[in-house]
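So this first bit is one chain, no partners, the form predicted on its own, shown in structure tokens.
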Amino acid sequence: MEAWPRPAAPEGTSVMALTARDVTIHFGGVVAVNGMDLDVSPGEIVGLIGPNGAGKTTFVNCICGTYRPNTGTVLWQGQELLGLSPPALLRLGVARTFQNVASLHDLSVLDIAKLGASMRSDRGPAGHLLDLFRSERAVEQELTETVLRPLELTDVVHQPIQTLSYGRRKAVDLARALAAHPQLLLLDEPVAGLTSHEGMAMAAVIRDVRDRLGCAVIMVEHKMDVVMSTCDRIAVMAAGSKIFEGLAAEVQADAEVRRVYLGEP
């Protein structure tokens, strides 16, 4: 698997951590997320695990603007994210993937990567002006080499996404997010439904993304082998609340986590 070159940070920017505090959202009488706190440093991969219905995806959806929580604050690069639209978040360098990948009709793999690249946050006005003078072929070649090749998608660049296997559609969704050169990458079950080989290959790409782009990553995932081998730190949710946070070995050893998540007495 080949890797892409690490882009230079935009001039005049500073890198800051994500800070979420007291994020709470309820739907009617059901509290889906309750007082959730989470910090993520630049270049850190934080896993978010827990049983089904724990509130993991809902919490990510609050960060991404899909939901507006009842209380709480989420700061990224010193700016409040809550209440911003997904396009506004992309302009701040926040990109995400989804549990369920839409077919996007007849768009090709390359078209979807180009869609992601159009939302790059690290290109100032001069950069976007320069892009106007680049040939379409040059843009496509760059995306193929820097985004699609590491995800092993070069053999299907012109195929419609709806013709691909589920695992490859998941890879295309990640390619879309990576093409935006995110500073904060939110992954919602990126290896769900993939074979063991596909899952570990995707995990290797995620680690390479962190190493080369220097972005912060929050990864919601159920496959514990991927979580344990990929994440620097793990937060555990149950019934909408965070019940534990620590290193992989600490999470595995905690009795409450094992009871809630693994069903042990």
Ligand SMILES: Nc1ncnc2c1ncn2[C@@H]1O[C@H](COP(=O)(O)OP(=O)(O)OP(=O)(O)O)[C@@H](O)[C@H]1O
Contents of the next structure:
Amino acid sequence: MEAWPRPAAPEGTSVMALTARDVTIHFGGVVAVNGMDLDVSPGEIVGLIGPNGAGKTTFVNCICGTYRPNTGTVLWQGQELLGLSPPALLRLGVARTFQNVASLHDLSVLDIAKLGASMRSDRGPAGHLLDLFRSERAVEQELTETVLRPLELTDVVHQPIQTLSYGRRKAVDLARALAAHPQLLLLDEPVAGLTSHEGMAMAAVIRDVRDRLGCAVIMVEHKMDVVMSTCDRIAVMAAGSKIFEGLAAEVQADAEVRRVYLGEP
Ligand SMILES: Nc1ncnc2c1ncn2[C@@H]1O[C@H](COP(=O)(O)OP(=O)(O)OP(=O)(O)O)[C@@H](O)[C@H]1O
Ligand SMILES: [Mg+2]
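So the form predicted on its own is up there; where is the form predicted together with this ligand?
Shown next: the complete complex, the earlier chain at its head.
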């Protein structure tokens, strides 16, 4: 079984994996993200929390090129990400999952995982050429062991994803992102809508992937038990801006966070 490689940082890059500065975007009169700063180091899971409409998804969309912010910079290992296409981002090791997973197509779970694997950022042209000579079976076995089994998807590998439950479709979406061996993983509500067993399994996989790949992770999530047990650091957004950042215990103890997000007087 091929080990999951831990890619070395390119020469001359800073230790900081992601540096977002002063990211601002408005839609008409709505300032969805306002002067947002965030740093994420390799191997770190940063939680992004805040009330509905706080700007969390929009901020993630700015990092991964879906939206072009009006101002700001997003540097990944020293390189500007803003304006890059999803394939270009994947080549740099940036992968994401979606808050609402699509269920329209009839690709199988394995097809989706293979699609992700075909985008592996750590293979290079020679590696992708070598993949052509690997047997389908070897590729499938590797995906099964590294991605599908941990996500409890082995019993549905050949099923079209539209036949799966919402929770399992979320797991498939994560499988696609993980199969690309990301160095920066952006997760938008990975456990929303999942049963608590599915949610805990998903959180364990996210931590395990971080340990194995050493990747940086941003996890937008409302489920506080998962956030508190999974994230090394938590940033809190409200009305487009970061209102607090700290360790889980510090976030829970902050009066402003408790008022704005946790609904306390
Ligand atoms: N494409 C868009 N056009 C207009 N307004 C938008 C667009 N995308 C987001 N917004 C607005 O930006 C604000 C932030 O929305 P966003 O979806 O980023 O919030 P969120 O923190 O992810 O919320 P939730 O927790 O409900 O997912 C909201 O007021 C939303 O209506
Ligand atoms: Mg959102």
